[in-house]
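In the block that follows, a single chain appears as structure tokens, in the form predicted on its own.
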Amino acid sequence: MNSSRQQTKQPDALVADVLPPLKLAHPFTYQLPGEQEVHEGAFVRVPLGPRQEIGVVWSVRKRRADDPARLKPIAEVFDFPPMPTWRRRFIEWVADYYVATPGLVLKLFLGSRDALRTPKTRTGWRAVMTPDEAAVAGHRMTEQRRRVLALALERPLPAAELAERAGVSRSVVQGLADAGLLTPEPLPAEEEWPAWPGDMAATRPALTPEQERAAAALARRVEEGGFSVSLLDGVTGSGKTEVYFEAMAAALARGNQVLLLLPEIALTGGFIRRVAARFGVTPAEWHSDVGPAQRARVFRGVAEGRVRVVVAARSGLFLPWRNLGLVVVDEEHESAYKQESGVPYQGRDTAVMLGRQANVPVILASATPSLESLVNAERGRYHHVRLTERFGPARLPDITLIDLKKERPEPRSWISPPLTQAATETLSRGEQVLFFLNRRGYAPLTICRACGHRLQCPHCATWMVQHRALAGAGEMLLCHHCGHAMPLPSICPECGAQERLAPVGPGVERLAEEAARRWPDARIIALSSDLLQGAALKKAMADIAEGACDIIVGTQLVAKGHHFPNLTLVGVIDADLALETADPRAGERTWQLLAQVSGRAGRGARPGRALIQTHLPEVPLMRALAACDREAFIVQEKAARRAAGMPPYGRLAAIIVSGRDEEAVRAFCMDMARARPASRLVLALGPAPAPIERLRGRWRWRFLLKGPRNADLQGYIRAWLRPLRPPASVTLEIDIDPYNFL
């Protein structure tokens, strides 16, 4: 709504440059409204062509001779805290670094447009009598009605919340209101956010001497203020979370806000509970599963400083922080922090720049830090804080390699004899087993036994994945890239053979089927993003932690951030899977994933072990993993990356050219190749078809740019693309520091 604050009319000589959240490289100039003062950073509504658009006032300046003679006026100034200068500079940095337009980056910062408007007043409903009094008065009292009245006696609640908390439909609440048993009462426009305790030590757990030293080092950075980056490098189960909670406590004691970033939405439920247990207050959540009304409430609460802690996915970087005091990036090594569409930013690196722009400390935490962060710590750019021991009686698991060339599983099985025996022994002691396979679905490939035809997605150059456990779907084929789904045919589409289509290889569903066959009395749960999401996934994780299942079969969803105290055996089914790519980080990712999933074992009082099935037990990575010798792996990985000029010793960027017309894509790539600038530092490879040449119906070609650390890849790309005009059917995507090489 329009601000109610009336100000002296501003001089006609002043105009406002307003940036809309669109793919625009510069703001548009508007006339100031007649009766309102407009500040830089204000959120406004402006006419843009035939429509109205929300934007941010980038500058208020004197009118210039080259400005249009007739300017459209700003239509509305929102009564919302303006965007400070540092956040506008942060937007400009993101746009410059990732070669994106500032307008497109601004779109990231408008995570809830509803929050810009003043929230509507709410109506609550309070009970006028108890359920027993209502029954005596002659009103029909069902169990549902009794629950509603009991809740409404405590305090007035909105009808929707009252129905949800009582577990009834809205019609039950409406019926009680119609009967005069509920009376309306005005409520504040929004529910108040809880106050954080003044005494942060009241719920502080006992820490080990090593944890105390690490916590003191992190808290000192917060108390000193200013920008810094600390790498909290601790083995799995060492209590990193409790350690950085002490830094959070220091920031909260100073009256600041805290952003805690997690790589996966699935992790938020457990962290919400841990933050609430430590501080006595439930923090706010921010990710794609949060509904529009709650998003608006969180967005507004952050801007007004009423929300003190937010547990968020990477998009939390773009909340309108009023008084940010600390940024924590947990599992900082995770590739999930890389955004793959729109503006392809790297969440960890962007978090560091957010800390620099806001002038606040940043903590990067991981049991398996990225090579980039380790090298930055080695060079003195980051403070390196280490935790070398597990907390309490827990000890790191013993890791054993199983050579699949010697210990072959039975036909149509994937669990080797040594792993089968270990699982049987573990289950007999009443302990839990985790079988890890980072492959969703039932089988990654379906092949015709008659002609060898492989079922492929009609829109992508990828195989269709067979699924059997999706509710109500029966046997189906699903493309994990575009989402195309179809029933499993009974006839081969290539040769017409009937009943000859067969699954090849295992996914977690097929592995769970084998586990059920081997251990019929065990309680088994299969976990992947296809099978469980949202509240169902959170409940499953809680059930596992409480011992409600015996065997967990899961993907990387269970590889990090979870604490299952009764889990003592981890079996990795195919340790070589992550190595089967052209990704220059394949070795590092394999190490991180296997170390993280192995670390799920033995986190309680009982010792744990991990058995890793591999066809490559002789490679240095596997030998270092079995010896728990991270340093040996890191030394080898650094040497290989340095020799190849790969990150963090060199820089990469990709330009992906795509379109539905294959010939148009190829022709424009040839035009680009001819226009490629010469450079002493930058090597531009390509064009070549992308490894997944067709994706979602679009043909894809790629250029890969490589250079030393001091190479200005962004400047090279701008100079290269500036004179080029791709046809309307062709799209260019620029990916600085790419993580996806498909």
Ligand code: ADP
Given for the second form:
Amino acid sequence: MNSSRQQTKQPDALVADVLPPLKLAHPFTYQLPGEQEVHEGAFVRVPLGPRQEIGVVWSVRKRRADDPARLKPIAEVFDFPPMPTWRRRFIEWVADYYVATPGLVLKLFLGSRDALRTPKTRTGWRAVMTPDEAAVAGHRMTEQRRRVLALALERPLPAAELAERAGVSRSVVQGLADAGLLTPEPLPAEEEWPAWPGDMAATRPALTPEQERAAAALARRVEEGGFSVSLLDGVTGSGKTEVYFEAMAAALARGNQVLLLLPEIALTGGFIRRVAARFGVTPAEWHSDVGPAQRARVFRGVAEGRVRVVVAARSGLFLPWRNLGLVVVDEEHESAYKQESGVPYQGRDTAVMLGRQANVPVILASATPSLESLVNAERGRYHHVRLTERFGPARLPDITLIDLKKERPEPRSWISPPLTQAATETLSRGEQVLFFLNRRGYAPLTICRACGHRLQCPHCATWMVQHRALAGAGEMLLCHHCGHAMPLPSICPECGAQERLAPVGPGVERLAEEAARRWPDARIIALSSDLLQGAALKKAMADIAEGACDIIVGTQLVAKGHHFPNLTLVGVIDADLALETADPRAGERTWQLLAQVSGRAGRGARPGRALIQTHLPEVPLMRALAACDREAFIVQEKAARRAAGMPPYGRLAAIIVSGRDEEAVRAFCMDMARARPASRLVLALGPAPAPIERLRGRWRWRFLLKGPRNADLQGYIRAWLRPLRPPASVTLEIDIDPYNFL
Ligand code: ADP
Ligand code: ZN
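Since the one above is the form predicted on its own, can you give the form predicted together with the named molecule too?
After this comes the whole thing, all chains and molecules, with the earlier chain placed first.
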């Protein structure tokens, strides 16, 4: 009866090593269940201590002498396609590269646990006669009953859906079923995925010769099959999307699946519409805002190969691909691809690794490629595919710098006289203006006019940001790092002065106020992630594209991806903001952001221009920007990075030590510093208090590791940390290829 006892007697018996999605280093060994066959990669349920956990069978092997004498059996094998070997190797690679445990990485790959269970079959209800016929037959027919019957005439629907769509309670549906007017019919367990056309040529747009060449180069990579990376490097509005759609068409024609990655959820809606318009089929959507039922449906559909195209945020990398044929990473330069919590992975880099493991082509698309990708193209590791012209009559905007030292805005305003004049002209022609300021809220700082006290977050070493336009909140202070919120006090907490707390500097809300003062007749919309989200944001974007407003005041939310045909003037309020950080990529980021936001202008028939306000018009970056001379900027940036040994010429990693007990954090950092291994290649700098020294109540210190490209930073970190035992109150975070230096 008890198979476990039998197995312990058989030295040749097979056992399974199962990896649970937990922060544990290694798989656990289990006995195979008696009756069912278990394949490597199978999703299973196993007992783990007092609990049950989901896991993946990492290997099935012969029992060894050092295995525990008694093994628990696997409790359940899910009826779900097993994880192929390449995906298990992919998990191991991510774990190894980012110095995380495989269990924690596996967690990323279990985007829907519900999907592992076969969905229950559903019952639909179909009307057996029309409402009029029912009335003639002597049934009592209310308006509500009529609506239900009319809906259920066309096709059977689940009771809940029927009630919802008819706007009635479930009891009305039940009453009709009891009266025999609705009859049950089995429904497929889930809504089916649409089929993709075999021939995608019918809906193909006519491409320009330059686009045609680029599309052919990308489609060739797909047809050749195998791993490759192409950098699709094309100016804003050159039709990169149309061009990589051709590579997608090639992959779809071969029966393969396509992953299209975007850096932000706000962009997915527009891309889903564009894919649907090009191919006539709506793709699946995958990101953190997708609800659990839909997640399960997508996850299963991808595993079974029925979902052919997924438009996704970076977590789409970890879907259970059945026959992936192409990975596209749009806006590849975006730092939003970097995950900052849990396993801090770089989505673009991990996409390249996905392509390598799955042995499929990868396309990285951008108007402002990352220096990393440009250097890879230069070294011949990536194919470089370029688009140099905007599509149609659209031309690239003229960029002009405004020297804020000479052209000073009036007190408590931020739009300089030349920008004001340009905006007035643009508005008078009935065209749209975008004022770009990468700062949420009303004012970044609130200061006491009596004593100079600045309002700081009680949990973080940061200033509280003043907000005025958040729904129903009135004047309030918000910490952008921990979310701590409080009403704006009327008394200074330091000196007690009444009504002397004043906002300093602008955020988008305050800038919108200035715009309303200057152009009282203009329709103005302020856009930032905390003012509009989800469906409201998608609608606002669509409204803007249709010309429903004259002035857009926005953060980086509006800087990329969107297509506003009537927008012809972009005014950058403060180009120097991103330069003031300790980030080695500060110059590159500023370049990308300013080039992208300038590129919002003149995408339609009328020419566009960008006016950029800066205190630093003489620095090479600004000069190159005004001259539209990307090459000049890149040459200079590469030289600076090479001289400093910074990526892509050198490698970086960070270790962040944090805890609520300041002394414990400091003391452990000192222990770490003493235990620092000697190395010829790796330089471990620090410890130093982080620029944000306190975050969410935790004190933070940093080490920065630096080495040449061939340095094994991960090996160094493992050797360093292995003998160390941080106290329970202290947390270590390892950040390989860091993008955040705060
Ligand atoms: P990018 O991604 O390079 O910024 P898009 O692919 O968004 O550029 O193209 C910009 C605009 O031009 C879009 O509205 C797109 O539909 C249109 N467009 C580009 N190429 C073509 C083409 N060959 N035929 C029709 N419309 C095109
Ligand atoms: Zn805070």
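Residue numbers count along the first chain shown, from 1. Keep in mind the model is a prediction, meaning the values are calculated, not measured. For the two forms, the rigid core is made up of the largest set of C-alpha atoms that agree within 1.5 Å on superposition.
J.: Does the C-alpha of residue 146 move 2 Å or more between these two forms once the rigid core is lined up?
T.: Shift of 2 Å or more: yes.
J.: Quick check on residue 172: with the core superposed, does its CA move 2 angstroms or more between these two forms?
T.: Yes; that C-alpha moves by at least 2 Å between these two forms.
J.: Relative to the larger rigid part, the smaller one rotates by how many degrees between these two forms?
T.: That works out to a rotation of 19 degrees.
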